[in-house]
Amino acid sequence: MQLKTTAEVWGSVAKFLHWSIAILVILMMIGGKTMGDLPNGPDKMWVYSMHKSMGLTILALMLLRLVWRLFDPRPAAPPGLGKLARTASRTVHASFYVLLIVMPISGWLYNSASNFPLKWFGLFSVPALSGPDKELKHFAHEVHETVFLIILGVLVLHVAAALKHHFIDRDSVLRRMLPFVRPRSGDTR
């Protein structure tokens, strides 16, 4: 298992970061859309606390992924991938980086402007980004909700493109990112 990415396959660090973030984002999207409907009480407070802690974890993982990306090259694009597809791929990936950093920061800002304390998994306090501010709270909430919808759209595009590569183009784009899977031998597409 190689740590760094090669021309043929993503390295184990890139795969770990990709799939850890993907799982957390999906859990956060489900939880974020359902937690408001929970009855008030300790269970709801616990769910909100976990949501905030997982959001901070996504932020940390995204920043780590961004730093790792500076030192870890992308695998080569499959032969025959057109300019439009390359541009679309880079745009979707860049969008994820921006959105998955803006999303937790907007949640953190919303929490701060709401004047709620923030503890990462109950282990340590996280400083507020602002003091109580009703207008900032509203703005951060709107950003959080809007970015959620954009992430959902970009996620659908990303998954659709991966499935297209696998089932229609029959290249190794999806396989080389799957954990514990290597591209088929001789598969240079």
Given for the second form:
Amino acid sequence: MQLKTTAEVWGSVAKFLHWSIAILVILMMIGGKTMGDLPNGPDKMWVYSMHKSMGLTILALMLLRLVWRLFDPRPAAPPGLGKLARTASRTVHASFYVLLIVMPISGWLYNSASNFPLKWFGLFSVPALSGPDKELKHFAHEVHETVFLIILGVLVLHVAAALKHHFIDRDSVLRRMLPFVRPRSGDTR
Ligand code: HEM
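The form predicted together with protoporphyrin IX containing FE is what I need now, so please give it after the form predicted alone.
In what comes next, the whole complex appears, and the chain from above leads the way.
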């Protein structure tokens, strides 16, 4: 198992962070949009507390990913990839870092300004980012909703680009991020 990324393939740490965050984010986006419609009661409270704990986990994983990325540069771009495509890809990836850090922080801030309790999976209390504050609560809620829509747009672009690389350009861009897949001989990039 190759922990670090090489010129040909992402390392297993980068792959683990990529896919665990991807799965959690998709679950969070679906859960976040539907949990408000649940009937009031203990089940709804449980879903909300899972949402908050998983969101904080995404924040921790994103910070870890950011630090790891500083020591583990990306594989080389596929040969023949134009300057525009390269810039687009870097912009999409950089925006994911920003959005997936702002998203959980805005949820955390909303929760703090609403004066709701916060316990990570019921194990330990997480400090509030602010005291109760109506305006801040409104602002954080707006950010949480708006960033959700932006993430959705960026996610569509990201998935479309990965599929285009795989099925149209037929390069190794998607394959080299898939778990348990080794680069094929001849995959120089
Ligand atoms: C990447 C992480 C996260 C994602 C993808 C996410 C996603 C969402 C989405 C899609 C909604 C529905 C927004 C809407 O109505 O348009 C939502 C609502 C909510 N989120 Fe998050 N969330 C994340 C992190 C967090 C965190 C860390 C907390 C708190 C610690 C949190 C607290 C909440 C709360 C309380 C609501 C309900 C707001 C309301 O009652 O209207 N979220 N989230």
